[in-house]
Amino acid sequence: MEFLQPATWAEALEAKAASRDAVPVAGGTDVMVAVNFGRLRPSLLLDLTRVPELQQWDTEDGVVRLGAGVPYARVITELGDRLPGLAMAARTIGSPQIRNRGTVGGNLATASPAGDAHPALLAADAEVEVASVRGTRRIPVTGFYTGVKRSALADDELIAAIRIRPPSGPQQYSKIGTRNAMVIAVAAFGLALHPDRRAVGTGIGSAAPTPRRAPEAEEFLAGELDGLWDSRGELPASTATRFGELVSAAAAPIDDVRGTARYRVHALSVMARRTLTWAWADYRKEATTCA
């Protein structure tokens, strides 16, 4: 197995359209387990962890551009503000350890369906920036997934950001898993209300091949807070219930050794009612804060 540590950006991507099957490390918290557990075995390995421009987040025309290889960590501390879906998924996953090497880059990398980040970026309908020495692309996020563990990257192609609108309204983020921390999801849920459009976003993961949104979920919610958005009143119980309906008929899982499917359902269901009434009196505390 060969080994290449590029120290720029370039280097990267020209090693990159070189060698196409290398595969790249970031934190190495997922390619180091297949690779020990010897279900990967690559005839390179490509560092990308001295790229500095990996490394950093910016924003660009109010949107956050994040590099691919900032660790969960920082999303935590440095942009649980701006970005507080992303930064709720990001405390759910592993150990301080994980959380310290991990990143969003090497998640969608990965296309797990399982991965913690996906929903949250769903939600917020994030865009993954990509590159490779013919240039740069950006994919909306509910194109990215094309199947398990797969993505629509193209083989001389890195990821270079996600770029991500700070949210107009609240976000939140909810998982399930065999117990309470470091632990794979069973099942997990985003949602993102975005008053400023009269929009919602929902992000489903670990309950169907790739990570997907619940369009008839979000409809629905939509149509129902119609009237609401401006008065800021009560949510009906019978909306949360019928939403949480929705989003888990989105859902397409299997059984496996972390939960049968009809549990997955049954779980979207109740993370997306709670999710919503979290978010909903989220909303209507901002009005009083304002006030």
The other form holds:
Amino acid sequence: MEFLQPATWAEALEAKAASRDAVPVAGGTDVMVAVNFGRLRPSLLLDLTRVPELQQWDTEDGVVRLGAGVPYARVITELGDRLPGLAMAARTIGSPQIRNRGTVGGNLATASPAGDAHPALLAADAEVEVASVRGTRRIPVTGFYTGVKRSALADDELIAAIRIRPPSGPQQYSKIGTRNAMVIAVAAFGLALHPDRRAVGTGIGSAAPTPRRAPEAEEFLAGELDGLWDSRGELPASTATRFGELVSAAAAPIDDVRGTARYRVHALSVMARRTLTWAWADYRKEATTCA
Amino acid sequence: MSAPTRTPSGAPAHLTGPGSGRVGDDAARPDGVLKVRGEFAYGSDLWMDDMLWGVTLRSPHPYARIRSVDVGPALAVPGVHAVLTSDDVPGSKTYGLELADQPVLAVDVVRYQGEPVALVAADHPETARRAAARIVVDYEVWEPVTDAREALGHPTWNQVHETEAPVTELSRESAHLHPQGNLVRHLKVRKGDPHATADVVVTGEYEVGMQDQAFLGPESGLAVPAEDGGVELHVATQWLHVDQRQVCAALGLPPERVRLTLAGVGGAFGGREDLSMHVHACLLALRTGKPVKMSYNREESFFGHVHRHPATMRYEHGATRDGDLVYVRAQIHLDGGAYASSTPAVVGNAGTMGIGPYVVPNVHVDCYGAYTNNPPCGAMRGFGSVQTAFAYEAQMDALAAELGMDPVELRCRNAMEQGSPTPTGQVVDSPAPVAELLRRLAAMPLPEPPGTLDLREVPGGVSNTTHGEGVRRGVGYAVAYKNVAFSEGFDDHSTARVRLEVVGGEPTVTVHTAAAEVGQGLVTVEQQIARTELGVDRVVIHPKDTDVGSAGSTSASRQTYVTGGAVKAACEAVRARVLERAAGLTGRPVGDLRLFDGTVVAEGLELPLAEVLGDDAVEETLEWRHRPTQALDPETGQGFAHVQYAFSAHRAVVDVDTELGLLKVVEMACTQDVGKAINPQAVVGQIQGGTAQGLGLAVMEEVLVRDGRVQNPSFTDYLIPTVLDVPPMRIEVLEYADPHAPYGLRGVGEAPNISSGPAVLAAIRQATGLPLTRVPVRPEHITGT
Ligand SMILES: Cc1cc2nc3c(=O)[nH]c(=O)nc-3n(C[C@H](O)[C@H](O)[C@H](O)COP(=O)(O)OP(=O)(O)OC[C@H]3O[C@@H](n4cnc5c(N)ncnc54)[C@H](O)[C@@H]3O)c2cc1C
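Here we have the form predicted on its own; I need the corresponding form predicted in complex with its partner chain.
First the chain shown before, then all remaining chains and molecules of the complex.
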């Protein structure tokens, strides 16, 4: 196994172009597990942890550009206010050790249906900035997941950053696991309310071959909220329930060792209903604090 | 016996440790600092510069005939030194703790997924793994037998049957997994009237899934060929001498040429009672003439040791209107998997302890252990009692509900006490404070209801699934008893060698036993006993090896009792000789003399041990036994089978998100009678650990097996409780001395593992109103999805 440690982004892209089967490694919390289980025997490991650009985040035109190599621990401590949904998702990931190493870029490239960043990124309409020696392109995250553990990333490309517009409204993230920490999602749900656009964002995890949104649920809720954004009035319980049903209807789960398809569907409807209730309560509270 | 020719690095050295603490004190562990600093060498740390690495090729099929094995392609890999199959086993081809029915390497047939088929030794572990993958095994795949009842020809699950199932016609014609059929043991307990009737009757069917010991240090060892043609085996295990017996048989070597030393053990819980890599590493070492190390990774570990028996249980309890138990009838089926391991003894425990610590005049229990093509099951902490406790305690709650009685009152009303008869015709001949344990629990304050939202305190934890919605709290009680030490007439003994001498001017005791330290703290207890009996602070623990006689198994909560008893007796013998010398020197009668703080003391006399001993060492080696037990009558299950019982009780408080089926165990409270706490801190540690392990089985731990195949052989999907799943615990330790045991002590380690899970289940049932007859409870069971 060869090991390359580029010091600059340009070198990293060169190396990936030169050896397309090179396996990038950021936190290593997916890569090294696969190596350990004998599922992966890369001929070349491309260590990205020395590339300074990947370890940084900044704000461009009001959009947060999160370097692909920023670990979850920093997302939580440094970006909890700007990217609340992603930070909430990050808090549910692994253990402190994993959050110190694991990155959003790694989660995206693995593209597991159970990856916890995905529902939050979907709900927030994030964009994935990818690059190669050929140039840079931005992929809306909705188009990023192409199959079970497959993504739109070409074999000479690396993920540079994730671009997320800070929210104009509350965000929530909720995840089911069969223990209370350090657990892979049985089902997960991300919600973002976008009062500026009068829109709703959703993300479903672990309940379909890829992470996905629940477009009908989004449209339904946006419609129901139409008159409520300004009044910040109470949300009818029936709206939250219907929203939950529509979210779960968007899922296409399977039975596996972690849970049954029926449970996943049920759990999604509950999570969607509850997170909406919390988010709306926050939205109403904001009004009170502003006033 | 010859000393090892070469000692690998990572082999244990003598332990001395901090140097104070007598019986009853919170003495610090002699290996504690090493462990906390990460300097303690475990079996996987063993190393010799010229060693080879051994790996095991395992069967991918749960049941198949081996048509042929071609090792040629593996031998051709550069760096490979040996490839072995069953043809290369020089002695007995099979081994086993109770029945020698398990092949060292598969002979013609594989009976479970993961059964060892061939071995490779190479100069690098990766080379060995790649070579093993090139061995060509031609299998004729057979349909596995995966249901214990079906294997016995008994009506399968949920086919309620009124009459006792016949066990003479064993299994389907095609599915005799072993020549004698698929029945490993059928234990009958018959007491009183088999057809007794009662005013109030509750019946229930219960199921317990397969739990894993989940010790953190996987199977590891190093075999070093010796000049005499024998072998030195350093291995992490639970009973060196039972390993030695089986290794000798397989190698065809006498015991003096197979010497075992205990390597650092990273947890055991029963999972190291059976052999794993022991014979394999020795075979490879003897074949290659080089030291051979074998160390399983996590996934292989799941296939490399036995698990806890899954159980299906049908219970019927009859009681008077006032709540006096009239009868209990039970049928218990334990799935032993492909080989016997300790299934016969587990059946013995499940059957004899299977109605719990209650007085019942009429008892009719049938307990079966079956062979199937599932993973072999054997010893795990609680050993048969864990499974049955889920059933009998659920029954007690159901009965209480039926009677409209408080569950604690019903239990106390029927609780065993000293002098009570047991289902097997024994009389409980030492304190049995079952009712007191329960009443003390009930008197403890309950935890506060949830206050301001802290996600770590709610079901689902930081995963943010509830802010209080759907959450209901339940409280549940359970009580357990467990036989301590080996039962049913087994010659259960231990050996201790104790030497007292003056080293560098300081009186020093060396304690040498073969009793495996697996993390429980026996080395601390050995030091405490020696300090107490000999009045000397400096106590050195000799590495555990087969140069001294057997200590018996580190299991059945027995080592503090039995090896503790042996160390105490050997110390007493040493003390008698030392005092005799002192009497000779001083002319004072022996009866007036005592050992205290490194001196011989009497009225007006203080004689330093250095003056009594000079350069001499006083050494005694002693074999020590507890009271003998008896075999059970094969037709009635009656007999003095158990030497001692351990009692514990739990109260669990659980918050349940009834809508999502997620749980937060809010508090566990435990009361346990330990007779005498030799090391109170270690006792509390055992109770905490046992409680956590029982909780794990109740709510998450299960090896999922489908069609004989393990679905989750890793900690990714075999979940054990984290710090957010294990709650604060209130623990009260009672000390009612058992007059038959050294210092009055009782075994501690298993009882809390038995009562914890059923208490959690009781609490979840109370919160949800659901019957919940299967553990582990999954969210699906609570939500009905
Ligand atoms: C104990 C444990 C618990 C875990 N718990 C969770 C959990 O709760 N939720 C969850 O979602 N995940 C969990 N994971 C999985 C893992 O931590 C996450 O997927 C994490 O985000 C991976 O990030 P990483 O930086 O460690 O990725 P790595 O392992 O370094 O890489 C992952 C993949 O991404 C590729 N890659 C990395 N960086 C780039 C880049 N810049 N461009 C292109 N490709 C790249 C790698 O080649 C590889 O294919 C857990 C893992 C472990 C070991």
